[in-house]
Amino acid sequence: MFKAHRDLNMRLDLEVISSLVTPRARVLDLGCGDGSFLRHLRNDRGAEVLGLEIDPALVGRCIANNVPVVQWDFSTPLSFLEEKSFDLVILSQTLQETKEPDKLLQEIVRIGKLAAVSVINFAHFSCRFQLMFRGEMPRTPQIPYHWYDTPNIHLSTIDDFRKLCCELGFEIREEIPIPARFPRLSKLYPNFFAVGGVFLLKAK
């Protein structure tokens, strides 16, 4: 997984995110690291922003980067904030590392007008064909931790995402593959090819 927001240009996620974002609107970021892409989105879209970070060091960068930030675990309850506050709450490549995903999901749809979500892929080719021909669990630029090392508690595919949404009755707006080579194949078989997805929800 790459690391919250810290590196804009490797981050095709996150460009598809900052397209999203309409002029002057309501931003919230859940796992925002240093801030950088709030930052990008308030000097680019003149949003009004605010990130979550649990990270102490990541903080004080939001900080230094004069984005507003609090510090917030993801286990803890996001009832300090108020149903269709944001118009819209990112949560980019987090979702596999909170141990109740699907309540999370609940909430930034119910804080938001909208939610965009970024999901890591882990049914990509080169996941598929690491279990079947090394026998080992895959590492790819996505997911480049060991098996015993890794954050992510809750690895899932573009499929299972969606049969989730299903299952929590959101409405997905707009589903776009994040593609690492093959960008038609991609957009064709987004859960054989692309390493991830963005998907904007809305609460039905």
Second form
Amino acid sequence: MFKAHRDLNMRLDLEVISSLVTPRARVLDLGCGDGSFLRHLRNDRGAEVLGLEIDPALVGRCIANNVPVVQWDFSTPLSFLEEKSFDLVILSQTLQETKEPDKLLQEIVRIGKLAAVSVINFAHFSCRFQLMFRGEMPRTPQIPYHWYDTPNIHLSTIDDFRKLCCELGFEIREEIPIPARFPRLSKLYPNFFAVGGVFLLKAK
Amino acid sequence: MNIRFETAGTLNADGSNAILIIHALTGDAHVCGKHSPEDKKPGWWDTMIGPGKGIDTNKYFVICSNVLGGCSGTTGPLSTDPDTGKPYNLTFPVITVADMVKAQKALIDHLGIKKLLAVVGGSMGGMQVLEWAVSYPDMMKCVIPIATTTRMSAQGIAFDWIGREAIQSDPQWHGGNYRENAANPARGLGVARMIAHITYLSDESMTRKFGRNLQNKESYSFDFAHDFAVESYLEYQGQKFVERFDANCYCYITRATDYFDLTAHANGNLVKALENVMADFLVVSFSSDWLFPPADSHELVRALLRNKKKVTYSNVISGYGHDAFLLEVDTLGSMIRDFLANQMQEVENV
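Which structure goes with the form predicted in complex with the partner chain, now that we have seen the form predicted alone?
After this comes the whole thing, all chains and molecules, with the earlier chain placed first.
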């Protein structure tokens, strides 16, 4: 499972999110996997953490990792979490799997003083080339699935995501492109060269 | 007052490895192991507790006592009223879950334990776990309420009512003084158990176990004797129960669960009732439990989160219904083992 956060070093977006966490911050990770990222945030960044995870097996591994976790299907309302009750709400490469990404975004911006969302860029040149020259659904290290077995039902591009954030009236505090190979070009033309992006969002 | 209890494992030098296990409605103090090798059955949670098991008695000191009002050694309706020299029967005061917890607190004080590592229990045991966390917030590092609720539902109260009605309408009931009349409302108690037993199962588990199978016959008898396997099974459960349990105790203990409402600590406000808890929580529910359904645990978890308490919640996917808390040994065992190990580590690090 790619969300197991096992190779923290391999996930540049998680490094970026980690750098956004201040000591003693209350951090909520939606779709926290086995909790190893939250464990890192607590042990190395001094955060107070909570994870939500739908998969019972991964919940068990969070417990082993000593990370507080609530087994929850967050396509059901998160209304029990109070407004601004967390300093940072994290959604890392999870949005594309959710049924109503726009509603979920509104929820996390409500719950968190800030929200860090890591999105996969479907407009990365590798995806574009696979579609254009091979005529096949793109597969990349970020989206390694076949069209028939993918959990990703709402993939977007960086530009798409930015547009949605504007439509929903969020303030985009920061936008950090996640490069695979061309860091400078990724900064200049993220929607073509970056494999993903981390957005730091806030309710206006 | 008398309290029967059993222990397993050894209390460590600083007394930091003690775990209180609380039994469910009809359990007793005999929680694990066998008293003698000839015993037919080990303690009621032997699959979970013992050397190398989920709650490892090589590491932890485990305590389990029979609840107040019980019929397995602790003071209850069967005990002798010192004023009359006769058994209390129905003159025993109606007790609450909070009373049961007070009795356990007296035991823990008696044992000289300043702070428990954990308080663990399922079903009615889980109610007491919650009561512990609210009433004595600094007495434990963590709590593990399993397959339980913060307040008895109308459905739960309804089943308890029918159970007691079955007992009290048995001609041998004699207003609770059946012993003095050389009688026993065994049929009533058996029926009460059969009804309750259904609430511990699920449609799925009953279908899987019995379906429409017939018991030792090829075709329907077209009378009212046992035809179906499920009928024989319930009858057997009822009979077995009558041999080990007392009708008055059953009335008193079920009544205590009816009255259980954690929100009574704060005028019906669960969030406020949990305001002062200090323990870390591991809340566990089971997907097919319809007696204390996952929604009840959700309510607890939400209220704890509102209070910014440290809480972990797992809803175990299981077809066993309420009984899953005794049957899902592997899943529950590894969760509890890991959780306790981390809690113990935190205690040692302080």
